[in-house]
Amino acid sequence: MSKFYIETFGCQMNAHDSEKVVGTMLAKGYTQVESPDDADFVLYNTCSIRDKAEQKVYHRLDTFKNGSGKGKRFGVLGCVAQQEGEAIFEKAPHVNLVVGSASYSKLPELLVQLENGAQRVTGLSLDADEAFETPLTRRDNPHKAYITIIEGCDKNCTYCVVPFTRGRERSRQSSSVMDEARQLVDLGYTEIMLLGQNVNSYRDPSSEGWDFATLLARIAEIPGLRRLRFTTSHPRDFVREIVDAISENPVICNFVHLPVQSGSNYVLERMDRLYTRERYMECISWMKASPRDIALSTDIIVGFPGETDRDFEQTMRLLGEVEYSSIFSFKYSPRPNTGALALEDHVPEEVKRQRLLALQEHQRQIQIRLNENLVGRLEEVFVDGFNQSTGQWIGKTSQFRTLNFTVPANTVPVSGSLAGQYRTVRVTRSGPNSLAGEMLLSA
């Protein structure tokens, strides 16, 4: 039987999609292997936002372009393999496989044509009625489960590829995800998150009509449900009623993933972004006003083309008005099939390292402060694991905070039996990007 390894490169949605993948490789008499040496099939699925990711994946393939892939097949699967197409071929030209992650549903078929002896297959379709859950999915975590519920992206922003790879906004029907969120709890799953490039963006495309803040609400209502979340929202698409349900149920996560890229107004306009930086500081002041203290993550990249140190200066203050407690930053790197490539007035490369070294300090100052604060709180984790070289179980709190944690003397379980509970802990210490503390004996 052949024995497939697959390894996946960037956000929830890749992993989600990869998923998808190991279903379907299974439901076909495959074998799941830990190691690309063990494999007959060795799979990629790609990420493309940054392009060190994209470099990654083509070391990996690199790794095997010598002789010692011999035997082996290869697939690139994901947003690479949607923006690369059959370019890909010429540059590792022992791939096998090239696959868009719109084309997932197709794999089944395009295995039989490399079963049958073709040598290389690609599925590139971006077709609208391709791209969401099959049965056929194999979910990693028996406790948390993913549900994507919108794919594309109909926004154009100059820096971005995910039109280009995801296509349009196609959004999936209330009632099939309504369906699979009940199954899923059903079997057990207490934690949902819901995938989309902008899942605040859906409208249900059937009769009901529902828009993203009804859709979270209907699921939160579901028995059995423990927490509800979901990722990445639109500042142009933020509306208050998605606060009005966070802040109406607790199985809402409050925590929030709003992505700026930028504080400064004018960097907004040449990003296409489509808001302006008054317009998202609304955004967060209705989630400031909430009775549930949500947390705030976000997106930003330093060094897009014309940033000027006012601009950078403006994005500094922004991030000490917000107080995020965690964010992803990047330095701007240009990605083929973008507005941003016709931009001129490009920032230097020290002068984005600089930049974002400063950010990154400026980001870490203010998460030793809010962490500092949670000192001496009691919070509900959900149990993920247990870390062997500290002695620790590692969970997540209602807010996406990580925090580590022992338990009283003489009442240590056996590895692993509390991973996929919820339990009180009270927060002892903090640091910049976790916190520690100890499950209460109540809990």
Contents of the next structure:
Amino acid sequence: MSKFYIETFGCQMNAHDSEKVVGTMLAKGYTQVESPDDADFVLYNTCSIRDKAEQKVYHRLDTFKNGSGKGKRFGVLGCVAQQEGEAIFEKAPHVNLVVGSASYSKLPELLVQLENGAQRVTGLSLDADEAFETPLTRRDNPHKAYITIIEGCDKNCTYCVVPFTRGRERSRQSSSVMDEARQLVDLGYTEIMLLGQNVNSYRDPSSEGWDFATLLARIAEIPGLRRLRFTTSHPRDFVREIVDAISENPVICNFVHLPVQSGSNYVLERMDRLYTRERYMECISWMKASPRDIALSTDIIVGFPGETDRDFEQTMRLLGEVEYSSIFSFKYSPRPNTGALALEDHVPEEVKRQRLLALQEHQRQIQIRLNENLVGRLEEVFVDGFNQSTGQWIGKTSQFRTLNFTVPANTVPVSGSLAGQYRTVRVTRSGPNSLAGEMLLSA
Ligand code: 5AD
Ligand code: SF4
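Same protein, different form: I have the form predicted alone, so give me the form predicted together with 5'-deoxyadenosine (5AD).
Whole complex next, starting from this chain.
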């Protein structure tokens, strides 16, 4: 039992949890392999936000049902594990380990139980009173790092499983966050992304009592840090001080993901989102007034129970007013235990499908227009890597736009890899989803 394989589904919180799980496994003497075929232990870190995400893990497990998984052990981690618990053993009897996202600190002892011959072990407590941190985290990217600042969620959005899968909100001590951020910068990381289900409700449990805006401003002051990002925000807890922090320190990227879900007050109320369209637009107006040219993105759910054509129209209009640089849009998916299951007036699948298409087309036109306006601009990019098939380098702007670029021909060739470096690029072309340009040599 020495080789493990892990596949991760879902959000950045899950991606970061997997980095912690990998670090824990490596420290216990396991080695990581790239294919489940080569593994003795196959782990899936799962997402249950929508039904489609949840079904993925069962599809994966099914492929090992008829004997092909013989000799292997299987673990289901994360949100599906927490939501389904021991029922996973019924659906997929070859699973040996089920661990929810609030119980990763128990992973080492659960592994010992398995090593000692246990066939089925679980870690499903939601009582964790602290965010799970481990010095063993094995980060995937040598230049960009995630830091969890708050876990869980105390909101009760009626469509959402997260309060059931990730438990109550708990913030990390600011000193521990600051120490980790400084260590990462010392190790050469230049971009940090602060993570939480709702980073805006961060509240330092120590006597310092920092709120999120203070934490953001303090981390941004760490010498050597070039870019600081955060996700995800909740409009109810989003305050003007966060925008002030962005305006005052260019290390904090001029990009904010602020999920609106719907442009209709009626739907927002049925979702129990705790804000109105007007309050949301007030947050947007603070950002539009910032000298930093803050780009915005959002999440939208179409076809929530009771959503009429007129409600949907209001969401369409909101997209036009805000002019997001990108959106994530979803058809409402009924989830276990959630309040919305009790709501009437479910929207037919075909209507949901049409609304999603219309929304995405509307947004595509907005993005085409916004990106066209960037042609000619000089942008600083953080280089992610090289795309062999297009011969372009891939970078991200501070506004989180993808900018693919070439190095001018007939000039001194760029030696070595640009990955992890910052370069200035002139934008020469634009599309709905990305920009293209040419690197300035002097930069
Ligand atoms: N159905 C569809 N979309 C959902 N989301 C959360 N729960 C559901 C659901 N039941 C979306 C929200 C959230 C994003 C992470 O996923 O838009 O912001
Ligand atoms: Fe999916 Fe939410 Fe769990 Fe992230 S926290 S993996 S989005 S269910």
